[in-house]
Structures are given as C-alpha cells and as structure tokens.
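Have a look below at one chain only, the form predicted alone, in structure tokens format.
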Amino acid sequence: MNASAPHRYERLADLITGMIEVGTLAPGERLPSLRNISEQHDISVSTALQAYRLLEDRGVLVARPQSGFYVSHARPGALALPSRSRPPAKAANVSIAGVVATLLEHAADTTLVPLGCAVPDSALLEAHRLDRALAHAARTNGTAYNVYSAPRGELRLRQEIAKRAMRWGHAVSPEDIVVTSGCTEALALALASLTEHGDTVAIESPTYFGLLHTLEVLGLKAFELPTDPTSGVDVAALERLLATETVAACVLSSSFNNPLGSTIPEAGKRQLLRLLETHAVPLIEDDIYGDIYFGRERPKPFIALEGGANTVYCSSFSKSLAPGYRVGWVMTGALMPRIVERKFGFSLTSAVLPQVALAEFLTSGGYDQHLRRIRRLFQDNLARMTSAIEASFPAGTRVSRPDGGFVLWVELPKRLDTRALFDDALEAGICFAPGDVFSASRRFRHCLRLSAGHVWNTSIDEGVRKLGALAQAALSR
C-alpha cells in the first residue's frame, strides 16, 4: 500500500465534504447515521466515526447529542480571524460609564434587532421546569422564603453548586461558596477584597464592558495585555508586565473570553498560575460562559488546575438558564470572611426563592438536558450569523470562531467607526455594542460585537444582513 495514500476515513471525508459543497447536503441537514453509511461504504463504524470527528474538527460537521451528525451553517475558514489586540502599554483609568448606560438602554428597547447585550433569549432558554420549580416553592411554603437568608446563601443551592464543581475536577466545600446577585457582584466582591483605591488590574483586551465599568466604580485602573482571539491572553507581555509595574489583581475569563470568544490553552493556563504565584499575584477567573461549550469537554478552569487553589472564581446561571433570576456565586478559600463582609454591606443578602428554585431544578437533573440542549442552539446561531455577515459586510471584514457562548467579534476596515455605525443602525431598528465599550482605553472603534443569544428568525437574519449593508454604505461615503 502506498505509505502516501488517504486513509479509508480521509476517503469518506473528503466524499462528505465535495457532497457538501456541490450542495448534494445542504446546511443543517442530518447526515447518515454511522451505522447506515458504514454500511454503505463498507467500513466499519469505528471508521466512519473517525471520519466524521475529523469534519467535526474541522467545522464541517456538527455533532448534536443523542441526535446525530449534521452538515455546519457555516463555510470555515471563509473569514479571518480577528487581529490580536494591541493595546498601549500602560494603566489606563476607565471611564466609560456613559456610554454604557446609553448601550443598556438601547438594547433594552423590545422594538430593536436584539443583536447588543449578552442575554440570551428566555422563549430560547424555555427554562419551564425552572419557573414551576419558583411557582411550586412560593405556592407551598412561601412564607418560610420571604426571609433574609445567611449573607453565604442558601445551603442547599451551595451544596449543587459544589457537587457541579466536583464535575471539572475542584472540590470545594459548600462553606466556601457564597451566592451572589449575578456574576457582576461576584467580581465586584472579589475586587473590593483584594484590591484599594487607585490600585492597577490587568485584564484581558478586549473584555467584557460590565467589568470595566466595576473597575471604574471602585476607583481602579486597568492594564490591558494583549488578547489573541483564538488563544487568549499573552501570558509573556503578562510576565513582562509583572516585572517592572505593581499589580493588585488579574482578572481574565476561564473560557470564551467575551467579546473574543478566546479560551486560553490548559498549558497556558497552567503557565500563568506558576507566574502569579511566583509574584504573588491573586487571580479573579470570570466562568460564566464555561458551561456553554461546544467541544467533547468542558475547558478547565484555572482553579481546578495545579496552583489553581487560591484562584478566586466567578460565575452565574444568568448566561445558561435564568438570568432574570440574578443568581450567581463566588467560590473562594482563604478570602472569604473578606467576601462575606462585604457581601453583607453590598447588599446584605440574596432573594430566597430564585435559589431554592435553582437548587431543586440543578437537584432534579435537569440543567444538563437544558445545557445539552441550548449548546446545539447556540452554536448553529453563530454558524448562522458567521454566514449572514459574510455574505453582506465588507471585503476584509474578520470574524471570531469561538468554540462556546454566543457572541462573535466582528473586526471591520479601520477606517470604519462603528460608534457612527452604532447610530445609523439605531434609525434602521437595530441594536448592537460598539468595539470602543470593550477596552479601557476606548481601542477597538473599527470593532463591534454581535449577540447570537435570541431564536434565530427571518428578522434577525435581515438585521445582521442590513447592518453589513450600513458597514458597506458607511465605506463608500
């Protein structure tokens, strides 16, 4: 046998792929279950399944659990991948207060293209059992859940909590998690614990608006590091910068970097811990994208790691399951009578019943059919959209191709500012966040962020493909 020859399963991707682009399979279509095409082929199915990991892998083919392999919405590749940031080389103070206030407002407005803030959708999220499971607590034993519970939270949520850790490799006790309205106020109290006034964070560039609006309310700076939008944050430039300047705090996303959707390697990971450790630097990890992966496996967080147990992590179910029920938690050891000190003078305690109902929906099994569920959503929503923008915005557009969560980084011509894009698509009834609201030093105005998080329907996909003919237009002016 010629050593230079395709394997059997190369064949049948290579057939599956050619099938594709002459359009035998379309988009979204359902493909051949391995057992049927093994036959058809005459391979056996451990080959057939290696053929369609490879295509997976390659983004050709979507695997959806217990339903079976489908063709991707999108053509990968078709685009370039966002540049890696850049950002200046020093701590920059951050004021961008306002024009987040005036995003939150727009993007609030029902009559809007809902293409601006993260939320996901609640008729996509259908979290029914969630809300009976709220209905059913109030019905029966109301009166015992209008209380003040303890400033750390209910138990029982606690106790899901820690057994759901325990699933990416952290145990934790109950005790040294505390429930927080929103991961919001979980990185609020992890920074009022670690840092003073006047005192300098890194951060990734971009990153995600809300945090840079918690740093300018409690008075810090932030040094931005450079971001790749595959990779994550450039742990050398970290180093360099823990070298010469003092840093109270970092605070980096575990996984899907929002607006990036960039997830930094495990190696890489690893490599970081070592590094603060080294110069006693404490890490606040943002998680709340981490359940929302495509992959055979959820990322890791950097507190499951080797030198990982000082890591002060944040997290919520408001981008998962329910975020209209404000229910996050920041997990912690060492740190946390600081946590709760100030949980208690930030806002005393959290609502009861939202965390009595979470904890009997986690206890009943069904947030992993829910995860299962909204991940397939998700991800054809960005295959999707990846396809509306490349075939209405502008030559040299790049796009993110991040691997969970649901938003995607557009970079534009740099000649193209999307704050002046941001008010022609308000007059065509559409809503998105401007580049310059992810970066402390107001970078990123040829950028913008998408949010695939609604039911995908003809007006959104009208809404993107009206948005890239406003970036064309804007172009030729």
Second form
There are 2 protein chains.
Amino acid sequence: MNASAPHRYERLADLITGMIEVGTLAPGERLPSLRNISEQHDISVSTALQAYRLLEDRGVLVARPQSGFYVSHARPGALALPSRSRPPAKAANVSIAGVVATLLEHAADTTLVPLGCAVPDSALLEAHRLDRALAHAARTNGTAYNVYSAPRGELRLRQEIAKRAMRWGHAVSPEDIVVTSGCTEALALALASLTEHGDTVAIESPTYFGLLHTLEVLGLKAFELPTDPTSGVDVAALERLLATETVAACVLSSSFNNPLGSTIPEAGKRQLLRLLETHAVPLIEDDIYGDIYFGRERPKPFIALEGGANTVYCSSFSKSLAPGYRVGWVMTGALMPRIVERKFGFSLTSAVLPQVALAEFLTSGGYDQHLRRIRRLFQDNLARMTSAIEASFPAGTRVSRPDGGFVLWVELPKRLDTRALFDDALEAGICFAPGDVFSASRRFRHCLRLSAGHVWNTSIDEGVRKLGALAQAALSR
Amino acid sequence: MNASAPHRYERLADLITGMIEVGTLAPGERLPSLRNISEQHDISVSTALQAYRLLEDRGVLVARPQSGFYVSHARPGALALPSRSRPPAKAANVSIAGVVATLLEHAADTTLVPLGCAVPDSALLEAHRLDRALAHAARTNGTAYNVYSAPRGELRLRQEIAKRAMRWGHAVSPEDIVVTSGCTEALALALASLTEHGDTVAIESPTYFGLLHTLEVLGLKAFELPTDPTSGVDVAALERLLATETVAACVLSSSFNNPLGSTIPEAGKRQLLRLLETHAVPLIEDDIYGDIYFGRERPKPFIALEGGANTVYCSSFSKSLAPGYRVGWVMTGALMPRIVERKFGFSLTSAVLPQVALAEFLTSGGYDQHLRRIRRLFQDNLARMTSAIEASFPAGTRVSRPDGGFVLWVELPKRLDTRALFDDALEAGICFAPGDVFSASRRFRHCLRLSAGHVWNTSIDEGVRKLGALAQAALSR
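To complete the pair, please output the form predicted together with another copy of the chain; the form predicted alone was given just before.
Next comes the full complex, this chain leading.
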C-alpha cells in the first residue's frame, strides 16, 4: 500500500461524508449496521468501525450505545466555539442574589418558551414509575417511614448510589455518602465544611449561578479561573493562583460544566489533583451532569482517579430523574464527619419517602435504559438548537459544543447586551439565562445560556429563532 | 355572706379535692358535667365552672376542650420544679456537634426504650391519611409536580399555613411564608440572614441542642440567658446583656421551650418585644410546639403580638404530624427577601410532593381533631411519666411541669453525672438525652430530658423506673 494513499477506512469515511453533503444521508438518519456496510463495501467489520469512529471524532456521526451510528444534527465548525474566558486575576465578593431570584421567577413561568432554567422537561422523566414507587411506599409503609431518617439518609438509597459509583470505578461504602436536599445542599455542606466566612474559593468561569449564590450567602470570595469551552479550567492559571494566594477550596465540574459544556480531559484532571494536593487545597466536584454523556463512556469524576479519594463529590438526581424530589448526595472520605455535622445544623435530615421511592426505582432497574433515552434526546435537542442558532443569530455568534448535558453557551458580538435582550425576550414570551449571572464579576454581558431540556417542538424552535432575530435587531439599533 | 367564709365555689372545690384524696375520684377520671354537678349541689353552672377552673389552676383537674374536666394524673407539688438556670454571663463558642451525633444515633435505635428523641410516635400521627394524600398526588399528578417548586414553596400549602396563623391572630400573606426543610432549616436560614460568623446570639438555657448545633456550624457565639422552668427567660438579664454587649439576634421559644417546657407569659413577651426593639435586636422565635398546648388557648407567639410583626417566626409539622416529611416554614416581614436568598443558596427549593400532600391534608380537615387527640395523649403521657419519676428517682429530684409539648426536664442531685448515667442506661436498653447537650457551656451535667412522645406502655413505664433505679444506684456508689 502506498504510504500517501488513503486507507480503506478513510475512503469509506469520505464516501459517507459525501453522501451527507449531497443529502443522501439526512441529519438524524441511522447508518447501515457495521455488518451490512462491510458486506456492501467488501471490507472487514473492523475497517468499517474505524471509518465510523473517524467520522464520530469529526462530529459527523454520533454513536448511540446499543443502537448504532447516526448522522449528527450539528454541523461542527459552522459556528466558532466561544472564547476561552479571561476573568480578572483576583478574588471578588459575590453579589448576584437579586438577579438570580428574578431569573428563577421568570424561569418558573410556564407561559414562556422554556429556554431559561436548566431543568429537564418532566414529560421526559420516569415520573410515572417513580411516583408509583412513592405512592406504593406511602400506602404500604407510610407510618414506618414517618420518622426522621438515619443521619446519613436511607441506607437502601445510599447502597444504590454506591453501586453506581462502583461502575465508574469508585469503590465506596454507604457510610461515605450522605443524602442531601439536592446538589445545592451538597455544595453548601461541602463549602461550609471546608471554608470560613471571607475565604477565597477557586471556581470555573463561567459557572453555575447557583454555586455563586451559595458562595454569596456563605460570605465567600470567588476567584474565577480562565476556562476553555472544550477542555475546562486552565490548570496553569490555577497553578499561578496557588503559588501566590491562600485558597480554601476549589470547586470544579466533573464533566459538562454548566453553562459552558466543557470537560477537563482525564490527564488534566490528574494534573489538577496533584497540583491541589501539593498545595493542600481541597477539591469539591459537581458531577450533576455526569450521567448525561454523549460519548462512548462516562467521563471519570475526580474522586475515581488516583489521588482523588478525598475529593468532596456532589451530585443529585435533579437533571436526570426527579427535580421535584430534591434528592442529592455528598460522597467523600475523611471529611464525612464534618459534612454530617453540617447536615444536622442546616436541615437535620432529608424527607424519607422520596428517598425510599428513588431506592425502589433504582433497585427495580430501568434507570440505565431511561438514561440512554434522555442522552439521545438531549443530544438531538442540542443539535437542533445549534442549527436554529446558526440560522437566526447575528454573524459572529459563537456557540458551545458540549459532549453532555443539555445547555448551550452562546457568545454574541461584544456590543450586544444580553440584559437588555432578556427584557426584549420576556416581552416576546421567551425566557433564557443572561450571561452575567454566571460570573461573580458580572462578566459575560454579551453571552447567554439556552437550555434544551424540553421536548423539541415548534414553539421552542421558533423561540430560538425569534431570540436570534431580537439579537439581530438589538445590534442594528 | 361573711367575708371570711369560703365562697360556694371554693367549698365545692374543697369537696372535690377531698374526693380525689380518698380515691373516690381516680386520676384520669372524668368529672360530672357542669350541668349535672350544679344540679347535684344546687348551685349555678357558673359557680360550678368557677370551682372547676380553680382546681384546674391548682393542677388538680385538667380541662379537655369539648370533652370536660378530668382528674389530673400529676400530683402537682409532689416534686419541686427544676431550678432557674444561672448560666455564665458571657458569650461562648459552641462545641457540641460530636455529642449530638452520638445521641441521635442511639435515639434512632429502635431496640432501646425511646426516651431520647423528642419525636412523636409515628403510630400517633395521621400518617395513613397523609400518606394517602401523597400517594394520590403522586399517582394522579406526579409528572406535573416533578419540577422545582415556586421559590417560596407550594402556594396551596402556604395558604393553609397563613389561614392557621390567622386563627391565632396573625394576618399574613402567603408571600411572607417560605417553606423549608423542617424547623432546622427555618432556624438556619433565619440565623444566616441576620448574623455573621463570630456574632453573638442570645438564647434560652437550657435550649434545644439542634439550635446549638446550627449556631456551631454557622460559627456563632451563644449567650445563654437565665431561664425559669415556668416563665421562661429572665427579661432583666436580657436587658443587662443588651445594655453592655452587641447581640446580633435573640432566639426564643414561642411556648413550651424544649427541654424545659417553659412559656413566657404574654406580658413578658410584650416587654421583651419592646426591649429588643429599643436595642434594634431582631427576634427569631421557634414555635414548633405551639399547637401542642394543654390549656384552654394556644399561647400567642411573638409575631402575633403588638410590635412583633418583624419577628422571624420558625415552625414545622415535625412534632404534630409528619417528622418524616421534613416540612417547616419561616414566616416574617421585611426580612423575607434575605430569607428567600438564603433558601436558594442552602437548598434551592424543597421537595414538591410532600408539600402537596400536606396542603391536601390540611385543606380536607381533620387536623384540629388530630391535634386535640394528641394534646390529650401527650398530657396523659407526661402525667404518667411524672408519676413514674416520683416513684423511682432519688430524693431531691426535680421535674418540670410543662403546659404543652411532650418532654420533661429532670434535675437530679448535683453530684449525679447524667453522662455516666447515659452509658448505664444504654446498657440497660434505655435511651434518654443527657443534660449537657442542651447548653453551649455544657452545663446541666446533673440533668436529663425524657421524651413522652410514644404511646404509653409497660416497657416505657418500666424504662423510666429502671432509669430512676440506675440513678439511685449511681448516687450510692
């Protein structure tokens, strides 16, 4: 074989790309099975797989576990990625409570096109099965459950959580898990256990506004780290920070940072763990989106990596199953007694029946199938939303390409003010999250976050396009 | 009528007292109706009522609304009341987390005689009806409820809470109520809204250990006020404190302080409100036991009194209905936006379905009847427990005489160490709450709290007597 000639798998990949370009294969269409295509083209199954994987890496195809390969909705590269953030290199007090309250009020307004709140559509969730489990537990055993739960929460639920952690490589005892009122309480307990009023905490930028809110009410300063839309926080920037300043804790997303969608590659995570260990700075990780990955494997959280065992891991079922149940958890090692103490002081224990129902649901199976279904659905939603943005937003708009979760980060031309756009959008019946709520220093005034957690429909599609038109209009004023 | 001769009602009262002393009327026995006794003694109904009320004031009779008068189980005065507390007149850091965790672990051990935890027996609660409401809501409307609730919590529940507050004289809008994860979160939000790390908070002594726990995790100092077992905190002592020190907030029980059972008389409450207003010190009140009163009327909480509107009122359904649901609330005026902000930062929102079920239960009626039933039951339990203490505890034992709630505070001879007694009791299969967990300065080492929240049975009766014998044995060692 001539060294410069393309491999057979590359030729097949080019052929498929051509079929997509001319429209023979449409976005969302399933490709022939590996067995069929290898027979059609007289190549081995492994060569066909190599071709599909190459196209997957290029973003042309999307692999869906146990289903096959599909033509991607997104046309990668059509819109540039958002810029790597460059927050000021100093710790700042957080003052964002008022704007968050306003956003949450509008986000709860069901008459608006729901692009504001990163909550999955309850129609997509297994509410029916879960609620049946709750109803059953209440009817059959309500009296027995009408007590304060064990200090760490219901044992059966903690066992199920431990089993799932085992799958992605973290062996943990149910004793090292405490059930919380959602991921918010998990983060609040972690921060309250590791910091004191006035301390500095290093965070991603942009980051989830709820985290900023918690920092604010605990009286903590935020040091925002430069963050790349693909690879997450800049490890070198953190290194410079730790060399000069006292940092009480570092809070990072395990994967699919909200709002940016970035994930620190595993090598970067290991490097970060070593760096934090050197400076004895504890790490709090937020893995709330971890189960909603589009790739072949769930990215490993920090706690499952070498040297990560003392990470304070926070998560919840709010993004994948039950936002209404408010059940999250903290999983950690040596810090657990302090976490439990703070749980007592903040809320004593969590409601029993929702925990029992979740344990029942997880034990009875079907959660993985549900996760596969919503992953596919959110991935399709993001592709559709990306297409709608591309078709309607002003030239120069940049958009994130997350490998999981269900939100997009949109960066508009600098002179566009998304606070003003927010008011225009509300008037047009559309809710989104303006960029400045994702930053302690109120940056990102020209950015916004769109949630694609709802079942896609004309109203949502038109909402995104209308928002694009409003942005165009604002720029031409 | 001769001025020195007894009134007719006093003669009737003496007659009844004599009948009780000779055993003609037994403890727990119902007295003749007012109509019957007035006919029997040829006196007016109002004279008969005067006699019954006099005996009620003396603790000889107990009035049960809509039922009549009963011979009291307790023999008032048989044991002296606990001493008025005399805590050190200075603010102290709180360090009690470890001992509370130990206590809660043992208190959850169902193999022990349950005198430790102030949780009502789930067999006494309307769990069945409440859980049916929960099951119904989950089955019929689960999908709609699988969302984050409104920022302040479910409107229907807040409306029901507002209606009940109206009854005891506080007109409040549902907008001035935020639903919390039990009274613990209510107190934590109130404290976090009014104080900063290192601030001093004035509290009762002894007080609920959960409050001390919350003070500790928020980094607050406790100034313990002298507290009388009948009339609550010493207003003069608070006045001296406010004249010399900066106090960020004052936390008081509205009625039936846990563990002492004391209630500040209404005049004292008014005086306290004026004093706090003069010094611009905000008041947080804990009314968790307010609905469990034995007297004719519910004592008014501070928020319902003149000048009390800005009190931060905290309560929950944990003592009367649903410890397993973890539903409490904060009710207040001008501070509400800060409370809501902290709620977002601590736990975002509370679980939806338990709120919906409680709202449904309250709307459908029957809660008042349930309250009447458990009030009577808890009052009987306390009388029985008092008798058992009197019969078995060392000479010199003092015991509280609460007008509500379901706990007793027992003061033993000074040289008895209830920490050592706690270990003896655990070995004998009995759990109680040692005195020192009720004080920031770890006082009350010779005191203990007994809970009478369980259906009375031989095991509980014998448990109390066995505890008395263990205390006797410890003293004679």
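Positions refer to the first chain, counted from 1. Values in this document were obtained by computation on a predicted structure and should not be read as measured data. So that the term is clear: the rigid core is the largest set of C-alpha atoms that superpose within 1.5 Å between two forms.
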Core-aligned C-alpha movement of Ala48 between these two forms, 2 Å or more: yes
Rigid core aligned, does the Cα position of Gly429 differ by 2 Å or more between these two forms? no
Quick check: Leu12 between these two forms - does its CA shift reach 2 Å or more after fitting the rigid core? yes
